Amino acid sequence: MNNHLQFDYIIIGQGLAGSLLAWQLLQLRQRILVIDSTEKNTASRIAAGIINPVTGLKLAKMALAESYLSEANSLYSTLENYFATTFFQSRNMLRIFKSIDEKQLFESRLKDPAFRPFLKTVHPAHHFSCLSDDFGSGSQLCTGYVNSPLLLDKMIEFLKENNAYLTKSVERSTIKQNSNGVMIDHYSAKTVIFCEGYQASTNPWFKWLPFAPVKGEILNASIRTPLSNHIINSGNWLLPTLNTDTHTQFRFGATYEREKLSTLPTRQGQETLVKAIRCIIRDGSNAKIKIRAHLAGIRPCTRDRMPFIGLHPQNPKLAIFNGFGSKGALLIPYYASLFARHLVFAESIPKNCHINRYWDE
């Protein structure tokens, strides 16, 4: 008699990566098996969750910003929709020059056709009494963010009532394959999908993937000053959550720290958090800042910056969807329909973002 639990797939993992790969599988009517540890401290939970085509120094458009828009606004509107709850909040950056050469790149990416839904006003200085804009500004369109825990809550409700969650730490030595699949326990499926986070890196199967993991610090913090209710990009992100005429709660990060990798928040992370967002509010040096929360978590960054995708070329039963780093809340749906069409009816993984470019080195 077979007392096996039979799954078509094992997702092992429930940050935004696992949860949206589930939803997006379910979707295709597979049976699936979603396991967690519950881990507090995950990137998932503490990110801020912003989305943002148009980053970096050098305000580089994404390769295929408008593809992954239009996957994350549909996705979640689908998802807000089922559970009849807001997860996503559209809502204009504000990019704060820090010199007038980044003021001219600005004026001269406003100019270029392909930079023209992304990028709009440019503010002259001191346009903002609260902020310390001495080069300007200017006004980034298509960006917001994802409550990313509300959402993994409500992924874990929707899982539960399908019978597709587990809470469990999965020792990576007892999960056997066999010519029918996988088994973990007395759970068996035909693969199981690694979606671990930075904790991939160590996976005895995919370790030869050139992780490059990133600590990131994060305040959750408040202010006796009514700030702008951009999200403000200033090197740092300023999050408004909360603003009144005489206050505003917010969220800021992050650090980058590659070496001293924890979970762990640090003295360290945030004197340089509150230095940084002293620098951004006018007069903020006498600024009476109330720390709220110190959050830390690592994220699951890549080497060339793209994710890692795909079958294990040697042994198909395991697969892993990871790799997404501080872009995840942006990258995740377009990516999640892309791997769950492949794994049903074998649809093709783009070469950059496919596990084998690494493989075939």
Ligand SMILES: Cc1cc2nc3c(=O)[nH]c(=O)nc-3n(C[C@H](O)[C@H](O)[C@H](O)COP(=O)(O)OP(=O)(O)OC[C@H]3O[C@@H](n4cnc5c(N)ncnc54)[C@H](O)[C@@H]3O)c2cc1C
The other form holds:
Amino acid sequence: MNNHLQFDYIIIGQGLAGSLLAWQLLQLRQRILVIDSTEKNTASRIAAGIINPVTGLKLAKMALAESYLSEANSLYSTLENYFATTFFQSRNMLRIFKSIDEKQLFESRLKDPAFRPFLKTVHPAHHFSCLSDDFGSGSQLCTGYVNSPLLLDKMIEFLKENNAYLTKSVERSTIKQNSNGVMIDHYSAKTVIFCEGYQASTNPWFKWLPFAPVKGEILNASIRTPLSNHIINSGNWLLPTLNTDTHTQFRFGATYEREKLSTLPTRQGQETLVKAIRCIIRDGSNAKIKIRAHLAGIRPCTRDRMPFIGLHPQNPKLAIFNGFGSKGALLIPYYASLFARHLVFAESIPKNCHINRYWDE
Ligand SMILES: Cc1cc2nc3c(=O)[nH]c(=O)nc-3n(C[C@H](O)[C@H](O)[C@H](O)COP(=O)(O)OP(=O)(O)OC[C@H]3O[C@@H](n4cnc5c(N)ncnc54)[C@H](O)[C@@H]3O)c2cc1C
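Having seen the form predicted on its own, the form predicted in complex with the named molecule:
Whole complex next, starting from this chain.
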């Protein structure tokens, strides 16, 4: 008697990548099973989920900004309707200038039609009474944040209802392969898709890919000052979660650590973040900052800052969907749709995100 449960795809990892890819494959009527080890400090569980298509000191617009935003808006609103829950909050961003040069760059971008949908007003110095904005600030549009922990919890319920979820830490050496596909315990599928976040760097079939994981630490904190309701960006970001006349609760992050990779918060990380909070708030050196939580996780970054997507070049029973770095909330909806269409309809994957760009026989 054959008591194997047969699927089209087994997805290992239920972070934002595994969850949104699972959703897209289900929309295309594929039979899927998602397996996750339910670790606490995964990138998707601790991330602020901020979406911002114009970033960095050079105020660069991402190459596919409009497409990423359109796919993200569409997918998050579909999920919001389906689950009757809000996941995405649109929130303008306030970029605090650290120099006259930064202000002038923003002003020149404002005149560029390509940036018109993304940048709005330049505010003079001291426009915001609560902020330390000596060189002024600029408003950014098309920004906001995704509540990914809530989305993941809703997705678990949904997958369980569809007999498509299993809690388990998959030992890679137990994945069996035969002419029909792969087997994990008594679950079989034609392809297993690894969505393991930073842990993919030790995956024996994909460790040839140049992963460049980066640890990040975040604080949940509050101060007895009303702040602006914007997401505040000053190199670090401050995301107000509750703003009253007397105090503000917020999330603040994040550190970048490439050497000492762990999901444990550190005293040094906390000190760095508290110092940075004080720099953003007017008269911040005296501010009483109450720390409510201190979290750490590891971003699945890649050397060329592009995702790792595709079937293994020599073994199409194995696939990977990973490498969304520090921009998963914006990028994953677009690439989940693209990869699902590749798997089901054989639509092509662009070279710059296909894993084949690193395959050297
Ligand atoms: C501090 C910090 C701040 C961030 N801020 C932002 C932000 O503001 N905006 C933004 O867009 N992005 C942000 N990110 C990045 C974002 O979190 C990631 O891009 C995204 O969450 C990656 O999702 P993922 O599913 O690839 O990985 P993960 O979230 O790491 O998920 C991987 C999953 O795979 C599971 N898994 C791994 N191996 C196995 C196995 N063998 N068996 C079973 N399960 C397994 C893990 O338990 C986990 O659930 C931040 C990240 C960090 C760390």
